[in-house]
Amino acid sequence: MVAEQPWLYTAMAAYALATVIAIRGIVRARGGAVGAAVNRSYEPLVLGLISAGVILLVMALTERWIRIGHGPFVNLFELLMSQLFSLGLVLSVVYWRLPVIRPAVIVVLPMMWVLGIWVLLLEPTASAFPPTYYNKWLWVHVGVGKFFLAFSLMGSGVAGVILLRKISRLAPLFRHMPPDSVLDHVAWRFMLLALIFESLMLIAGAVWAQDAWGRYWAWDALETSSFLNWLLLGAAIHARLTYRIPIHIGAIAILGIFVFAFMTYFGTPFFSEAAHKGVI
């Protein structure tokens, strides 16, 4: 077992416990009358566990950095681990600052567990750090990209609540949340933030590419997929602001955009012989 794995396993345990406690607390609160006081005693514990997971992932990333001598930018194991950190960080801030949408955590955390289970199944092998990665713009490109995916996840969590409310057996879980019209507004605010950070990601990536490979854009698989994601997100926001699209259709669009972003971020770089993979 390598140095970072105990920290990683403990962080995943904290996230798992936060998931269980959140689901249990929300299920217990579903029977109360609308407008009645809701038992929120479990919420500080959920926030504490998510925050603990974030801190433990910082320790895991630090241990790995010390062991292999470079940041978590190259192989899938370290990218998943760093993404779980950034998603948890944004989730903890949103959970703290927006109490009215806290029940959406039971949608967000299971979505994060796709990454959690994935990283636990991977070997923590070390990869060589490509010369083109010694560039300050890489930090900007990766950093704003993580915020793009995190805000997309937050919007998807709220959109998921809107859709789950249409299932009669699950609707009572979210009866104390604001009406769908309010959740729709919040979800698209998150997606607008995602658009801003994805725009910054593309710009920073182009500058990095110019420094690293002498070109701003080459239409490789990852660049093309990222650009398509940006177009889809921009078009969805435009449609939301310009036309009266039904709320549930907007929620489906948000989830579709997140799935596309997920496949772009965690699929394309590892199945395409592109510069992002360090082969050039």
Second form
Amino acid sequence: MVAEQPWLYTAMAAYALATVIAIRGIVRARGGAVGAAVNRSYEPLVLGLISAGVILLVMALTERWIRIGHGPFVNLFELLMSQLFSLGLVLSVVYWRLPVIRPAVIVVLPMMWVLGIWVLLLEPTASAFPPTYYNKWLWVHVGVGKFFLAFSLMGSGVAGVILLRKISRLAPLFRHMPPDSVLDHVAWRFMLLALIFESLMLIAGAVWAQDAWGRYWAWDALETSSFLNWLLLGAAIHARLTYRIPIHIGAIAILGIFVFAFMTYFGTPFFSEAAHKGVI
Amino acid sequence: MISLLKRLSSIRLTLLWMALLGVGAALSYDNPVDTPAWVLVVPLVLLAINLLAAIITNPSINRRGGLLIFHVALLGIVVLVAFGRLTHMEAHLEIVEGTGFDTDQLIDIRRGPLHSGKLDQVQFIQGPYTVNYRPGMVRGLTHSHVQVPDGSGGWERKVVGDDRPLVLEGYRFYTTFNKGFAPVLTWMPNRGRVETGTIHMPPYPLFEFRQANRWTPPTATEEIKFWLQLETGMDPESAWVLDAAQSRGTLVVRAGERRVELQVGETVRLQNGVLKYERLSSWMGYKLYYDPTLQWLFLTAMIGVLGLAIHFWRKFAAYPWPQQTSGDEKKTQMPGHPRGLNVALSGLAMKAGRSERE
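Can you give me the structure for the form predicted in complex with its partner chain, which would complement the form predicted on its own we have just seen?
Let's see the whole complex now, leading with the same chain.
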């Protein structure tokens, strides 16, 4: 077992416990009279566990950095670990600052578990830091990209609640949340934030690519995929602001955009050896 | 006219041209040789027309400062990219240590029809370079030493490599993985002028076992074959540094049936003259890139995102995020209502409706 693994395992345990306690708390709160007070005593514990997971992932990333000598920018193991950290960080802030959408955590955390299970199945092999990755724009590119994915995930969590409410057996779980029309606004607001950060990600990536490879755009796997994602997000926002799209269709569109973003981040490594294949 | 512009600014057309651009982008993935540029150019032109018409006629855009900035910036990016392609230049070159840049060294030249830079004024002298390798022959940092004019008649030393291009007169020179050795030879013919020059060997260490080349001296009829046996300290199992100054090479010379191994400073008499192996030098491969719009593109894109951020900031401030009051009286503030609409969370009949189009 390498240095970062105990921290990673403990962090995943914290996220798992947060998931279980959140689901249990929401299931227990599903009943009760209309207008009655809702038992939210479990929420501080959920917030504490997500925050603990974030801190533990900071420790895991630090241990790995010390062990291999560079930040989490190269192989899938470290990319997943880094994303679990940033997604958890944004989730904990949103959970803290927006209490009305807290039950959406039972949609968001299982989505994060896809990454969690994936990282636990990978070998923590050390990666070689390419010479073109020493550029400071890499940090900007990756940093704003994390916010893009995190806001997409938050939007998808709220969109997921809208869709789960269509299932009669699950609808009571979210009866204490605002109506769909409000959740629709919240979900799209997250997607507007995602659009800003994805735009910044593309700009920072282009500056880095110009410095590193002598061209700002070359339609490589990640560039093409992230541009299509930006176009899809832009088209969806235009359609949402112009036409009366049914709320559940809008929710499906948000989930579709998130799945596309997810494939851009984590699907590309299946057919690309490095983040930008062939140019490191 | 306004009626035509309104038709051209249709949001349906925006979505259609966006879809078309998406198809063009997907077809352009990995720059396949059989995909023509018009798959991107046509939808971009259509989107630019649609965008320009919308900026002129749509009050949702032209009466909202931030949104207007964003859309004008998008249009600006399309125009700048087009101008950049018309004026750009790309090429490759290999330059031997100790020699100066010359436009005759350029190969694989691609330039836009309006390219008019000051390439003839670019001057630099290639110095030595080092490349770090990690265990497993993983390439690390490249440090290429060059000398550039200091503006007062002298020369200034600079180190470039990897993500630090040499930028002269707007032309950007990037080091590449393409680099190698070049034995310096002097040819002293039986009759004629003495000449000193270099023989470029294939890239090293990419073609470690194919360090060979051939040359026919001027006025000679016999071709000379060269093979360079290098001692660079290369160790695939551990970290090492490729440094021409620390490397040695035995030059194997074959002319006809004759085979001679030369060390630095040694000579060999051949049929048409004498060949001297002066020293072992190196060459560095550069990628040249020129696009006068780069800084403007960056500035325009950043101003656009800033405009969008200002627009959203104002929207979010006017329509706050839904907030829940503490205690038993659970209330939600509705986004989309400027002063907020407090409604009971559980069970109250609520008709939220959509907000005005943001």
